[in-house]
Amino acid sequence: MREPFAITIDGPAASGKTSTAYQVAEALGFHHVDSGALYRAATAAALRANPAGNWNEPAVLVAARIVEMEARKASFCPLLAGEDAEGEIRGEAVTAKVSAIAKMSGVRDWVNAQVRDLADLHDVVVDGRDIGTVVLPNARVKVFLLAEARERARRRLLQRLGREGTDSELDEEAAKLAQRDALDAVQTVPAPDAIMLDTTDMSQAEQVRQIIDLARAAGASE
């Protein structure tokens, strides 16, 4: 019996990790694991338990007990108390707090354990931060996505608003991403053996194709 095949996709916020990882997983017949969604789910659980946000690490870990992973099509998705909470975990309240939660070492250990458990049993494409360096250092294929801040801001606004952002909206979003980059800097470091992929002028289809080609060259098959 062959060992499960892991592909890791790291990079800064809004670099296209999650949507690209999902499409790669779908094309290869793998399972997509969004580690960021686990951090968001833990944050949402903590907000449910204490909306004021006065948490310590043990409190967050207790709250996170309501998080479980469910297989859906090509993805593993987090549930909160057995229910879909995609809108909640992607909301502004969670977005504002998730970086602080992700800095808690116990929460990182919890997320990493969830990801490793899935990767031990399934062919996976995992995106997030620290994936190729800390979580799955023996992954067969490691990719680090890059994109200029303004392009990342454009993509995020297009996803959120369904339209191109105005100049002022782009400036505001780019500034928010710069702050997020600073908060996440320690965890956003490429693995020494990662393939660097600058997607600033690349379509998502091109990103997906390049990663699929890398995976197949390394022995992945549908």
Ligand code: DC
Given for the second form:
Amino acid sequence: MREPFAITIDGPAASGKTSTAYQVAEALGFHHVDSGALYRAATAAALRANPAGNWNEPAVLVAARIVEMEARKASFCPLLAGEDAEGEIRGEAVTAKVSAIAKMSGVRDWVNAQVRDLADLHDVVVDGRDIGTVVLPNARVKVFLLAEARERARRRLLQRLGREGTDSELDEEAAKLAQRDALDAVQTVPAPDAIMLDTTDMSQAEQVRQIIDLARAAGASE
Ligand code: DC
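Condition change, the form predicted alone to the form predicted in complex with this ligand:
Next comes the full complex, and the chain you just saw is listed first.
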């Protein structure tokens, strides 16, 4: 049997990694794995176990036992206690706490082991921060997505509000993103062999197309 093919897509918050990775996986017949969703699922599990949020690493790892990955058509998604929890893991309470939980080395090991187990068995497109550097350093295609902060803020607001943000909303969102970037900076580093893709002036379809072309050039087939 041939070796599974892995594509990694890393980059800062709101750079479009997750939706891009999903569409690339769908087009190639691969599975998308959103590593950020695993950090979010661990955080949601910890919040369920102890809403006051005084967690240490062992407590988070015990709470995270309710997380399992479910295979869907073009992705693997985390379930909490056997149920879809997409709204919960993307919610504000989780978003406010996830950077702190993602700093715990045991939690990073837990996420990385799950991603590697999936990549050992399936063709995957994995998005995150450190996938090309730490988690899957031998991936066949590595991409690092960049976009200017204000454009990332614009996309985030469009997604959340369903309309363009006003100037003050854009300023506020860009400041929030800068804060997130600072919290996640240590692990958000491009691999030396990653292809840097600045998507500031690119449409979603264009960035998906470019990554599919890179994957095909590296030997990926549907
Ligand atoms: O991409 P996201 O916003 O869903 O990520 C959630 C959090 O997890 C964010 O604080 C960054 C962190 N994360 C990480 O440290 N390493 C990854 N590979 C993916 C996400």
